[in-house]
Amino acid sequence: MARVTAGVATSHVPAIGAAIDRGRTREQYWAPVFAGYEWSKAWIADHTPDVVLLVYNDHASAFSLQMIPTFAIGCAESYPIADEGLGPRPVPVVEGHGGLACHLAEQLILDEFDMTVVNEMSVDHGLTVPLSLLFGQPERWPVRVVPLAVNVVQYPPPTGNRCYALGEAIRRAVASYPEDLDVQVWGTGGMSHQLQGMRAGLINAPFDNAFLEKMTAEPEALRQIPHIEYLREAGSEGIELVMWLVMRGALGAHPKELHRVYHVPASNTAVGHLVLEAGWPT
């Protein structure tokens, strides 16, 4: 059967993708950010999964304010790179896994999660920057990807508790897939940041580091954080952290933390990164 073996959490700052694409990763400003991912790149080279279920948010590329699903799962065989205003990023087309994706859609809906099934969409930096951070600049991505888009753009987003429960359902659904697949779940976005208003540039390092610690030590506490606390403590875009909880819910009761990074700032965002080994038994 298929199994969830590990989880990755990472910020998906668009400026990080631009730094990679323009060959600026060794510049003084950017070098500390990318140094934090060197361990992870070596680890993923030795633990490359068959499929990554990548939890991210769309930035008005596939969806607009006219239609924003709370949870949307990509069931296509491939996903073109979105043009976010300056042309598509120069990265490979993202190859999907239609079989696993359709199975997940079925099982999650039968498990009473209202998933929007998407058979055609482009993917933006929310999905491609995490791939670049761990896999560099290959001619072809070494994994297939099942995109799972979460609405953290327009109120009301799903609660952290609902996202965690979705992760638990994903773990069950993956385990019921008959093919022998190594699956990782990646949660992206965050950490604390705000892009507009009087608090633009807000970074709350104590909140971020407490969140990183609780991902393994006290996940139940993270499930209960209300929307207003994310807004107050982590800024208007800090709500992206609920996507990390989808990943955490998919890992079982006692995952092992393998690697942790926190860096301020990258552009105007606090960068956080975790690599977790899935807990056993299921």
Ligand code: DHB
Contents of the next structure:
Amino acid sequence: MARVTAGVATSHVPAIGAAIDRGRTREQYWAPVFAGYEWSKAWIADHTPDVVLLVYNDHASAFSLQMIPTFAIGCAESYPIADEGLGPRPVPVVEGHGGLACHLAEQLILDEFDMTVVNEMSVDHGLTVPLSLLFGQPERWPVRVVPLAVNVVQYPPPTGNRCYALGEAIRRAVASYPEDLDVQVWGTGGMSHQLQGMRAGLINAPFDNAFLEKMTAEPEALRQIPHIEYLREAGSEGIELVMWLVMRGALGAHPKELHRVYHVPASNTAVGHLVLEAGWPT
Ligand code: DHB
Ligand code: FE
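Next up, the form predicted in complex with 3,4-dihydroxybenzoic acid (DHB) in place of the form predicted on its own?
Everything in the complex follows now, all chains and molecules, and the chain you saw is the first one.
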């Protein structure tokens, strides 16, 4: 039987990917950001899952305003790296897990989550930067990845409550897959940031730290945060945090916080990172 063993939350700032790709991680500006991930890299080397269900958002790379799926699940065997304007990042192709992905698509849809099934797409920094942060620069990624894309780019995104419920359904769906698989669920994006307009550069450390604190033991409070509160408190791109709630919903009751990082700044963003061990049994 497959099971969700752990969850990882991390920001997915594209400049972090560029710093890794260009060998700039030891520079004064970047060193504290990467220091926060040293523990996690050692941890995941000992706890490498078979599959990462990676919750992220596409930033108008694979999808455009022509197609805006609220929740999309990748069922392909592999995913090319998107060209976001400067050529694709020099990272390995992302290998999928078609068997688990098709099972999840079926179970989630029968569980009344109307997923969009994607059989072909490229993946952008939202998905590749978290892989680089945890796995560095390998020849091949050491895990298979099931991409789960959430629309947080074009209004209306799904509510945090709906994202959490999707996570709960993911936990059930993983547990009904017959193959013995260790599955981690990662939630990416956040924390507070706003990339445009009058409030560009907004960072709200009290909001972010309260969010980090409540992720483990008080997720019910986070489920209730309305869109307008994310906008007001965490900036227009702070809404990416609803993707962390998919991860949290998949961990069941009483997960354990293993690691926490908060660092400002990385580009325009407050970097937040959590490693949570799943509650077990549910
Ligand atoms: C930045 C952060 C993001 O999450 C993103 O998708 C793009 C840019 C930034 O801080 O620059
Ligand atoms: Fe983003």
